[in-house]
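First, one chain by itself: the form predicted on its own, in structure tokens.
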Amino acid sequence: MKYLITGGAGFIGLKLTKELLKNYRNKVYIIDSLINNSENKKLSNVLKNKKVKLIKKDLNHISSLKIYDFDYIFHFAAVLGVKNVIDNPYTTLKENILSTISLINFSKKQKKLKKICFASTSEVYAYSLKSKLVKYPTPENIDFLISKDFNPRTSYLLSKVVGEYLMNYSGLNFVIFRPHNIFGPQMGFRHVIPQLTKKILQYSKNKIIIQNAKHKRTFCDINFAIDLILRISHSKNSRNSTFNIGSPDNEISIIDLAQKIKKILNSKKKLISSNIKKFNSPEKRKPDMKRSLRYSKIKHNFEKGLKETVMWYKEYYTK
């Protein structure tokens, strides 16, 4: 089969590419502007496979791509990153919506397309949870709530809400994924696990302040997430539906997560909880995984994934 993955040089897109290549019959096209991935060694290794082709292109110019026989299209490309979104809300909203429209128009030209798979975000639940209007853990079938305050961070979740509507109105067979805190080696450096690892390894003082210490999350290992994404996307029963992609485990507080990382690193530094909120982060987030777990064939292993991730970043930071 032939696959197109937008944002394919990113963390999830690249892992998905590697998994697809385990079937020698598959061919994968990666579209990525490479703004954040120009020196990605993992990408370079993947590109050695003749079944992979990299197209360095902005999605707004995808109409010039003259390939019309993709079986599946995965849309992971987006303006993202909390600080980047807060600093550039207009660009975030504009680019994420326009790129999705461009990809839908391109997808409509495909003669063999079985499904377009759109990566939304767990952020779409943020205001509904804050206002206590939805169940917790959060199921997929909720009403969206948008804040009346023009918080710059809202630009990202709003662009994803619009993206979900575009998929529903596109006339294409689609599936929507809402990822929740997916982690693993080479996930980037702005996420909580690599940031905590760096702090514990490199901070010169013996006491480390942990921001948002009481906030709770479930963290989903990348291998479990990719297995779900592939099984759900290729199922006939998932057509025109939305699925949470996340961990089925219990929540863990950020301070407890830091303690686990500290133990893996065999550090003696003292961790101190801070009540100061950073980036207006949601206090808790846990997906209802009942719908998605029907497709699961492997068991989620948070402890194993966390150790592998922390040790990868330890090696990186201590080179």
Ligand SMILES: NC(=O)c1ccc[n+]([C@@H]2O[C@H](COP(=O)([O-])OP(=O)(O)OC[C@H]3O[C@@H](n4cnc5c(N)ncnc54)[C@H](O)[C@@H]3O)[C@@H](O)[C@H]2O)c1
Second form
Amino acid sequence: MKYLITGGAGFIGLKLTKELLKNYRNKVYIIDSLINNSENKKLSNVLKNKKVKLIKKDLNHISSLKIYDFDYIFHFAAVLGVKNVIDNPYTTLKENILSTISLINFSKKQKKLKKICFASTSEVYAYSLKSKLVKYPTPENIDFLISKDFNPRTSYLLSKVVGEYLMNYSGLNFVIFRPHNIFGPQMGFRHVIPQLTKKILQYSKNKIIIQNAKHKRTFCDINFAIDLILRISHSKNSRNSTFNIGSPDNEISIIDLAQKIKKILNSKKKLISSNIKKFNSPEKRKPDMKRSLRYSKIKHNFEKGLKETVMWYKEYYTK
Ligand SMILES: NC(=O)c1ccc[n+]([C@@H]2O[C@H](COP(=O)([O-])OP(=O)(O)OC[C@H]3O[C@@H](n4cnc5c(N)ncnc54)[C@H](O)[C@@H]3O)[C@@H](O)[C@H]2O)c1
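Having seen the form predicted on its own, can you show the form predicted in complex with the ligand?
Everything in the complex follows now, all chains and molecules, and the chain you saw is the first one.
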């Protein structure tokens, strides 16, 4: 089968590419502007495989591409990252919507497309949760609430909500994924697990302040997420539906996560909880996984994934 993965040089897209290449009959095309990934060793290794091709392009400039025989299109490219989004809300909203429209136009020219699979986000639930308007853990079939305050962080979730609507109105067969805190080696440096690892390893002081310490999350190992994404995408039953992609485990507070990382690193530093709220971050986030788990065939292993990830970052930060 022939796959197109936008944002395929990124964390989730590249892992998906590697998984698809395990089947020698598959061909994978990646479209990525490489804005975040100009020097990615893992990408260069994957590109050694003749069954994968990188098209280094911004999604807004793909109208000249003359390939019409993709079976599946995965849309992972997006402007993201909390700080980046807060600093650039206009660009986030505009680019994410325009690039999705550009990809939908390209997808409509495809002759045998089975599905377009769109990565939305868990953030779409943020305001509905804050206003206590939805069940918790959050199921997929709820109404969205958008804040009146034009907080810059909203630009990202709004661009994803519009993306979901575009998928629904496009006339294409689609699947929507709402990923919740996916983690693994090479996830980038802006997420909580790499940042806590760096703090514990590199801060010269013996006391480390942990921000948003009481906030709670479930963290989903990338291997579990990829398995779910592939099974759901390939199933006939998933057509035109939306799925949470996350961990089915219990929540963990950020301070408890930091303690686990400290233990893996064998550190003696003291962790101090701080309640200073940073980046208007949601206090809790946990997906209802009932719908997605019907497709699952492997067990989620948070502890194993966390150890592998922390050790990967340890090697990176101390080399
Ligand atoms: N990682 C998570 O936990 C998580 C959570 C919620 C949602 N998501 C969504 O999943 C998707 C993948 O996330 P990720 O963590 O792999 O992100 P990532 O930043 O690692 O990868 C995104 C890739 O998209 C590329 N890109 C961005 N804009 C582009 C454009 N206009 N044209 C071409 N390429 C472009 C970047 O160069 C990058 O390689 C994103 O859409 C994100 O919003 C991820």
